[in-house]
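Shown next as structure tokens: one chain only, the form predicted on its own.
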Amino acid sequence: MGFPSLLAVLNGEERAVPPVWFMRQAGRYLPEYRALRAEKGGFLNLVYDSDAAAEITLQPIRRFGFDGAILFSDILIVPHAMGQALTFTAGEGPRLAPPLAGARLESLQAAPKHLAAIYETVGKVAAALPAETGFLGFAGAPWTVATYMVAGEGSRDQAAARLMAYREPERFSALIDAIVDVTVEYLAGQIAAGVHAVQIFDSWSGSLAPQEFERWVIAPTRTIVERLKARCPETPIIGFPKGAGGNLPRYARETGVDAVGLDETVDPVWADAALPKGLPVQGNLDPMLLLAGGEALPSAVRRIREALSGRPHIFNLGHGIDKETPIAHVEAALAAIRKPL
């Protein structure tokens, strides 16, 4: 039986050809996904149907042979389990109700059944994956999840959450603590059900001032990592603080994550010099370049690989794959990634 190369790299091993998976690889750019969604209905119908969610998780593995499978789910499952109503509207994105800018966290009634549905999906995927394929679970980071819970939806500048953090720091801190508690349980549950590693997505970390970044990104992430490692010491944890920029080295040093994801704005040469020696990194091809294709695509793949060739590296995108990305462009990128330097 094979051992996942993804796990070997997360455990500190350098590979001449890096393992690869793409954020949002299970989703709308695949015709087989679109067909299943047309059959099953809305997004949440798919997430909470364990057979459908497992099938979607496995689709890109069958088609492309990625070295890692990422659980098909959503970061807003945690607030749904905490008691907010969750809906997805075509063209408008997710909505959470009631928004906590005008409601109390204590008024919500927890619904842990939503987490149980995800664990069932994990078990089905784990039973079906090839032995050489790593399996990644995930959760949203407390700051990012809180931005949705406070505003009730996504926003460009996360203003509602940032204002609450300044105006009502004790109330906001209580919300962050509650998200931490649920997230630790949720990730531990995914691990128990069969994932090999987990990723913490902090999609909106770039919107915070330095002191706020320390308080609402680094500190809660460190707590999750410490508590999860106490329970699941063998499970690697990837941190992905999108937009962190110059805060990235501090995040890497102070959170305790086992690997750091780089978004597409990070210069991999700078990251290699600035991050702790030997720390595994993940990334960071621009999803728009994957969408565009052409001669620039293999050149960019090579530059990233060369820049990060002196440390453990998992090749990935700098963020999620665009829904309009042609299958042929994914195939071209994978050919370049899997070609010896």
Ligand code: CP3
Given for the second form:
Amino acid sequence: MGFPSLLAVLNGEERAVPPVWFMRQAGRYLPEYRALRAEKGGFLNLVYDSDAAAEITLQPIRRFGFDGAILFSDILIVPHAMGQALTFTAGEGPRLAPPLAGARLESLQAAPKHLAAIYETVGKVAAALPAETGFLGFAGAPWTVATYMVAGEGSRDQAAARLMAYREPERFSALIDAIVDVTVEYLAGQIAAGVHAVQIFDSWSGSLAPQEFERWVIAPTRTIVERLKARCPETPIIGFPKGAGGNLPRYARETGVDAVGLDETVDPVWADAALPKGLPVQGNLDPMLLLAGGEALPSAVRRIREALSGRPHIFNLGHGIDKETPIAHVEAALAAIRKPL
Ligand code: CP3
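Could I have the structure of this protein in the form predicted in complex with the ligand, to go alongside the form predicted on its own above?
Complete assembly follows, chain above in first position.
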């Protein structure tokens, strides 16, 4: 005991019972989260209140004893720190202004205080976390963050960013480079403040044609990994290129990440055969099956565990937990994940 099993697995150890955490494990499916959000009056008020954000990070650890805690924050804090205005309106999703489809990056006034607030949360969580719990920081990958910065909001097909990348490749490339710079500082800052490992979320990596995937997903991720490794060589980096599908092996080989996350559309049997031997893999229960529950849940858990039993495996969902998910289904999944095979 004492050393986080999550870190042991990220360092290449195999465990008969995989360490487990869930993306979005702190959030709206928890009544204690909803209560604190109602009191503080909204998502961003929680993120920038380090006591509240630390408390929310710890809520799912207390309730379920997950092996990893993920910092409670959002990938859009980086655009906020780069000078876009950020708002979350219930039922509408995030908004960034001005959208960079129609404004110049150079016109923005950087606001690094937004990052400093997050480091304060990291310090508070690190001081309170049980010794056996791994602590994950994170950032969005440049491509995914750029899709929001260009459109000013989420979109189904990321058309605005894909178009800018074709029509104005130099301007788009400068935006990606600027996000890379801030992201390296931001992740190094989280590590200095106390996280044990970091995850890079590339939620929209599935919307790119193959050469664009190379240019806007693989290349900037590799740059972040190289620059972060130069500064923090001991800190594992998990890459999560959601929707990458057949591009996953290339992503795993070429970015230099220490582990890859699989989304729920990836067959773990295929992934095990296609990914480099010994590379730690994270995933990949369908969050919709966790929401649905029932008999299919433990058998799906078992299938994923068996498929990845020959390599270091961290159990997770294929994407964030749905806000309607019953607590009892999370408990049932954890029981199946923690049972000897
Ligand atoms: O995993 C975690 O629990 C850590 C915290 C975290 C959040 N967002 C909290 C959050 C992380 C790692 C994220 C990442 C994030 N944020 C991504 C990448 C991963 C993914 O889900 O694809 C993206 C694309 C975002 C941007 C974002 N944030 C959107 C589109 C939304 C609105 C949609 C939604 O689910 O409400 C958010 C809000 C958000 N981020 C919430 C939480 C808990 C919900 C806020 C609330 O209403 O209470």
